[in-house]
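We begin with a single chain expressed as structure tokens, specifically the form predicted on its own.
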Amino acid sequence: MTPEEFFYHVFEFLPRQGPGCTGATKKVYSYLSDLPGDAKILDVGCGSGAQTRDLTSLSAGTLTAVDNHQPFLDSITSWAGKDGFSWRIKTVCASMDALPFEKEQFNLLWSEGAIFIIGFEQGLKAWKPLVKKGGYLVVSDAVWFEPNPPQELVQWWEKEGYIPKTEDQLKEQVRNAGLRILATYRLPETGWWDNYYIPMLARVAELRKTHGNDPACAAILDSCEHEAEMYRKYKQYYGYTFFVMQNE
């Protein structure tokens, strides 16, 4: 196994592939006060769809899912199927910077916790031609909460690769896209812990058993432990926010 299959291997079995809960999504989604009732809506870098199954039950729209890794999207068909939602949702195995959708398409774009992977500016620019005027652009992402975060802190996103910027930060750029915004809120701690890190960190302790002892596999159990430590010991300092938009 590869370090990217033993990767996905870690996260495939997990409730969800990043930081999230369906109270915040219900709370975003209940910003949209005039979305069509037959909504198109985009749910860009869904994973295993945790979200996707919340905003299938908050609309009575059609739905589609895009992720890169197909084993999630293939999750996403079979509870589809289970729940009578196969008519509802569509599943598109594609990058998120190459999204082959025509302009003007969708309703709304959902994306939680994925935006980073190409980044936000560049993520807002690639993706409001496809939301009719009007519509509703609904995306998470890391941002500091607290100024002069400790050294520490800094140095481990600078490893994963990804500095996240203040909240006024993302909003000047939310702008600069030609966007409004209409609301932001922050992912509560239950998001992290009870549907993120807890199931994780039984993952990898599970996992530790039967691949720990591969350098490979026990680098990767290690950064998802180091990870949930610095949210334990800095969660002050960062987290997720929404950012509600609308495409004027």
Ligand SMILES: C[S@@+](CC[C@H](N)C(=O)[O-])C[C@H]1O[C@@H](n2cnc3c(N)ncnc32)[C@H](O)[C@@H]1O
Contents of the next structure:
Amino acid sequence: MTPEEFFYHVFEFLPRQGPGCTGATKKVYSYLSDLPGDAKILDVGCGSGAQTRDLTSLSAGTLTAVDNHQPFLDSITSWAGKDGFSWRIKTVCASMDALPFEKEQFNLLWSEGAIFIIGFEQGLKAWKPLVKKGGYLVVSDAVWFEPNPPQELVQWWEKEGYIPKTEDQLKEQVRNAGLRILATYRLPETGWWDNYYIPMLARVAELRKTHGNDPACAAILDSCEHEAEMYRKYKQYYGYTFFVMQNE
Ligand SMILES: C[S@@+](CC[C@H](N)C(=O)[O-])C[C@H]1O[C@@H](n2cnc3c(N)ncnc32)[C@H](O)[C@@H]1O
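Switching forms now, from the form predicted on its own to the form predicted in complex with the ligand, please provide the structure.
Full assembly next; the chain just shown is listed first.
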């Protein structure tokens, strides 16, 4: 198994591939007051579809779930079939920086914990044309909650290749992308632990038994544990914020 395959081997078996929870998805969805009942929804960077499933329950509309890792999409196809949702969910394997859709197709574009992959402002600018006028975009991304975060934390983020911004800086990027900000909502701490770090740490412990002696695999397992440790230690300094926006 290559390191990349092993990385997916860790994450394919988790309930979600990033921080989030049903309660937060529900809360943020409740801000979308004018969303039609039969909304066309696009979920970008959907992973195995934890939030896709929540959106399917919250809306009576149709969902298009996009990811560039086909096994995640296969997992969605599988649970959608079992839950009787197949006719409402379509999966598309594509890259989020080249989404293969016509302009102004969707009433809502949703993306949890994935926009960092192409960058917040760049992602909003690329995705905005796909949303109908008056339609909504909702994304969650990492932000600083406090000024002057500790050096150890900043260095860890730098090593990850990504430095969070403040909520105000991201709101400025929302405006630069020509969108109106309607609301923000901070993911509660339970959204980090219950369906993300707790199952991830259990999976890491399990995989240590079978792959712990392989240095490349051990390095991936170490970095997963380290990420959870950073959050445990420094959660008052950073977190995920949902940005609720409208395409005017
Ligand atoms: C942090 S995970 C979040 C997954 C899911 N939204 C969740 O919260 O559980 C990011 C997702 O983006 C996908 N991804 C990575 N690069 C991508 C790209 N260029 N285009 C589309 N999806 C991508 C990954 O496969 C992964 O499923």
